[in-house]
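Just the one chain here, the form predicted on its own, laid out as structure tokens.
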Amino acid sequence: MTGVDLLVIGIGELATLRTGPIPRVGSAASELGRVQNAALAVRNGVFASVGPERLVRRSVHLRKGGTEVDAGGGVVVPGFVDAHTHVLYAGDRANELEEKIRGATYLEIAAAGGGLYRTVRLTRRATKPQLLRETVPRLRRMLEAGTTTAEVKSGYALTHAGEIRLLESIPLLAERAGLDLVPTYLGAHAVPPERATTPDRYVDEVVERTIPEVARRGLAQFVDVFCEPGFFTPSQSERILRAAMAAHLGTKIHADEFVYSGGAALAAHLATHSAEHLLTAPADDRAKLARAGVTAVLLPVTPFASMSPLQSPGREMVDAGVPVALGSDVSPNSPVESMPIVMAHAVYSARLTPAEALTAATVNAAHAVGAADRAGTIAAGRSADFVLFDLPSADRIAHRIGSLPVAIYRRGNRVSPTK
């Protein structure tokens, strides 16, 4: 028998996500690999047994000093993993909330000098210790929801020094927050108002200078670009993505989110990592995804936080045969740190089903943020991230709008609520 740190018992469903491919596609998204009357054990961080209580109990016996959790009855998910964040600003918007809410849009008050540019000047003028007292109070909200790994971007410098630092920033983040966090570099979301009128100047220094400096010192997994009118070109954009391939970084790409840009076409042309957004994208574009294998990055909730009239189209990805991954954009302009509320708005306005939703906040969100060998899923020998609901099965996550969990526990230890 294997002697283990920590005993939960008592699951009436387990819902591990374990066996299948990664990442998960149509029918095979509604797959949950559930196990009723469960158990799960964890030595040194680790998943050691997973499975019917009944078989746990025989394969381990806990060690001294180790502890035994009774779940009541409640439901066991894999660790959140939240696929698309601007976590990591300086100061908040929430003054334009009134000016969206009578009728300016985003790209209007951006065109004002405002959104994301606000967010640009007091990101900037922020010191590294305000920037981290700032945002490490976002991570930990994000993590008492449930979300153990997230994704977070740089891009409110939009200078090459700038977006360096907030690059370095994040490994001190994730120290002191106590999430996984995978880097991406954004620093092409959206030309400096300095280089207005010049914006393929900044493109060059992006490509040619700060994509080189993040690849070589290994600050970024990923490369990502906003390709939309008014921010960069479908050429522009390409340019960027294969630099950073040239570099061996992954690729992503912000799509198709507040009118056509042709962003899909482009993801699925060069086999991009993820697409994210997509509100836009036709039906063809989403085929074409579909064939290359790109897994759409849905952020049901920004178009909410937006005043949007439109949705996610998720029903439409799962249904073209899209592997589908669910983040919440938290940032100043989407204000949502709850992967719980992001399924539900994935099931109530992109339609996909409670199953799917949870897929796509799990094992295909991890596999968006190249995670999947330590996240997304519940089996021996991976990291035990997961998440305890009071709750009798894991469809009633998403049903149930905001969701909170009894207990959140990472690699093997209660982090959240604190006991």
Given for the second form:
2 protein chains.
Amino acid sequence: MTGVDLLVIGIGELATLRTGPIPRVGSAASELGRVQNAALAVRNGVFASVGPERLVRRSVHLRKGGTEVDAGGGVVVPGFVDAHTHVLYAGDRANELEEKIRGATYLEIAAAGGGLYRTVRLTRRATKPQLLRETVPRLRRMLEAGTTTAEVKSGYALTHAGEIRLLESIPLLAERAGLDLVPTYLGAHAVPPERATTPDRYVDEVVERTIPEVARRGLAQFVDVFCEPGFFTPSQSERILRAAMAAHLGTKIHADEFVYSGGAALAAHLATHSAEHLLTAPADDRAKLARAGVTAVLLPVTPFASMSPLQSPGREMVDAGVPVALGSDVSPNSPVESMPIVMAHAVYSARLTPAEALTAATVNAAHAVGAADRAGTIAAGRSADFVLFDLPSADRIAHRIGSLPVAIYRRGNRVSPTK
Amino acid sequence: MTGVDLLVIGIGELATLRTGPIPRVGSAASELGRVQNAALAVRNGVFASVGPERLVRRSVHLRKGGTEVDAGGGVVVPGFVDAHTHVLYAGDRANELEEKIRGATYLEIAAAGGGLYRTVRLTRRATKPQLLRETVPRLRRMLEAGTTTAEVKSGYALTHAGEIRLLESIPLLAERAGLDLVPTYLGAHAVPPERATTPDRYVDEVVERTIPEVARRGLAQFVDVFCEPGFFTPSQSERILRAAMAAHLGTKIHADEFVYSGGAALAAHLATHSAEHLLTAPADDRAKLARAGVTAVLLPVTPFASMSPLQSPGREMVDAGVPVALGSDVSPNSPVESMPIVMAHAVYSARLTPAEALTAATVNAAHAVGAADRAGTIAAGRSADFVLFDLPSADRIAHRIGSLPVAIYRRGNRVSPTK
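Other form of same protein, the form predicted in complex with a further copy of the same chain, not the form predicted on its own:
All chains and molecules follow, beginning with the one already shown.
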């Protein structure tokens, strides 16, 4: 009998997401590792026992001062993993919404010096305390919607020192907001305005100076690049990604979001860890991603928030055999912080099944951010990050539009609402 | 100095929505009746004083046992009014989601005996306690997202006695859930299966028997009809709406949702109180609605939840001069209960500005359900229904996708979360 600090009983359905070592949406999602009439026990922040309630009860006892919680027949799933965010920035761009309503596109707004470039200006000039003050509440709202692990990209400084400063602040953000954060260096988010006529000089800096420092100091797990006309070409992108690989950093690519430019094919060619957005990637390139084992990180709220007619290719990727993960893409352009809302868009817009959406928001997203050893599944020995919903089954999280958790636990502690 | 029970100070922005007697989105929405650095005071469940904090403070004092709340610089808006719901039903249709993902349309699912007809079967056979038990939690979740007044349609019984039973249960629902509910008789939601070959016989029953009883017993404020090929023809719809008018009931029409059949034109011709959905209504018919003063009740989540390529004509209606109101259309087909989510869809899909979306979800929706005398605006003498958000301005409610209230008050009492 193991002594435990937390015992959650009365779980109508526990979705462990222990669905095999290779996360492949479509093949593995239907089962979700479901356990009915389940319980879980936590010791020192780690799952100690998980399974049918009568078995868990037989294997543990509550330590003195421990807590027993009745889930009331609700659903427990792993804490969500948000595989793609631009949450670290200063200022906002609510003012651009009316331009979007009148039909301006993301690329048009950016070309006019707004959009991303506006956020770059505001982020460059923000003090570190200001950056933290603005970003922590966003992360807290993500957490309160059930996200316990999130990727965080740099990318709104676009200078060596500025990008390093952003990456340095990510551990502080994690500590203050109370989530696990996976840092990604996205110096190649856009060509900095002062390098508009000499973009290769900026690529030189990224490749020769920043990536080596990021790797040496362990400031990021991944390097990402925005491969799109007007941003970085496939050959510039390849140069950056190869430098990242040489530095033993993981690789991601913003590919084929607005216009088809071969980003997904490049991802497959290089066998990057993941490729993201992929709205315009054709069937041939989906097949290449599948063969190369690249995870597709889909961001189904982004075309909605951008008022784009495109939709995330959820069904298409699953049918092509590509592992699919989900992210919010939270950014000044996409003000969504809730993974349950992202999951609903994955269903109603990208046509994943609810079970596929849940898989994509947990175990697959954990793989996509290199955190599958600690996040995305519920199993003895894993960090006790889980979310309780008052729903009749785990499939209903994405079926209902905007499901709200009843309770979120991180490392076995209940996350207290900030309000 | 009036003695008050509740004083809310520190409101960064109060949007009173006192934007004139005729709510017209577009003309009136930009201002929202904004007051900066505001306060409000409540006495006996009614706003006693509303305005700049220093003026409110000067005009009231807190009664013994009264409560002072600091809004912390947040935003206060009227409790939302959800102008169109099918929230009263038994069972659910989560099982149909995978059919929709594979491309089945609402009309195809209904034609195969699923969809609405499945809910009719389950609702007919449900006991009244079961109906209440299933519906109250939905209404509570609506309330917890900020909705304090909602229209509720009958329509899942399709028999005289069954529809009467549904309408009779609405006051009980209101009492148990703690919202103000406006009942609408939608016996003409679909032709009942047992009348498939004799639809006019059902129209006879609606017109000759049920509408008179509904009117005599005060069971509904409105009569609604689903005018769509396969449901009710424009001439059947006209017959029903004229009967409603003769019985001094308000009139609504589900018009031009899937296929253009002239429902909006009929609404304009009859000058119904409102016309709803309107996804396929052409510009000519929008102009007719404007001239007739018919309010367009738009349901922007519905095409999303139906996986339809159509979008609610928000911008088009406003530009045509039609007053626009919003509803969730919560139903087994459209599992959304949050008006902030509806408002975000109104912006990102239907292209209303955030201020227009807020107007459409408050004062205009109150007009659409005949409740403008008591809901939708914040003013002395009105029921003290209001919502507090931790946002820098009222426009941000719809800008952020899935804004969550910090607190909801109904009749001056804070709504306590059920969890």
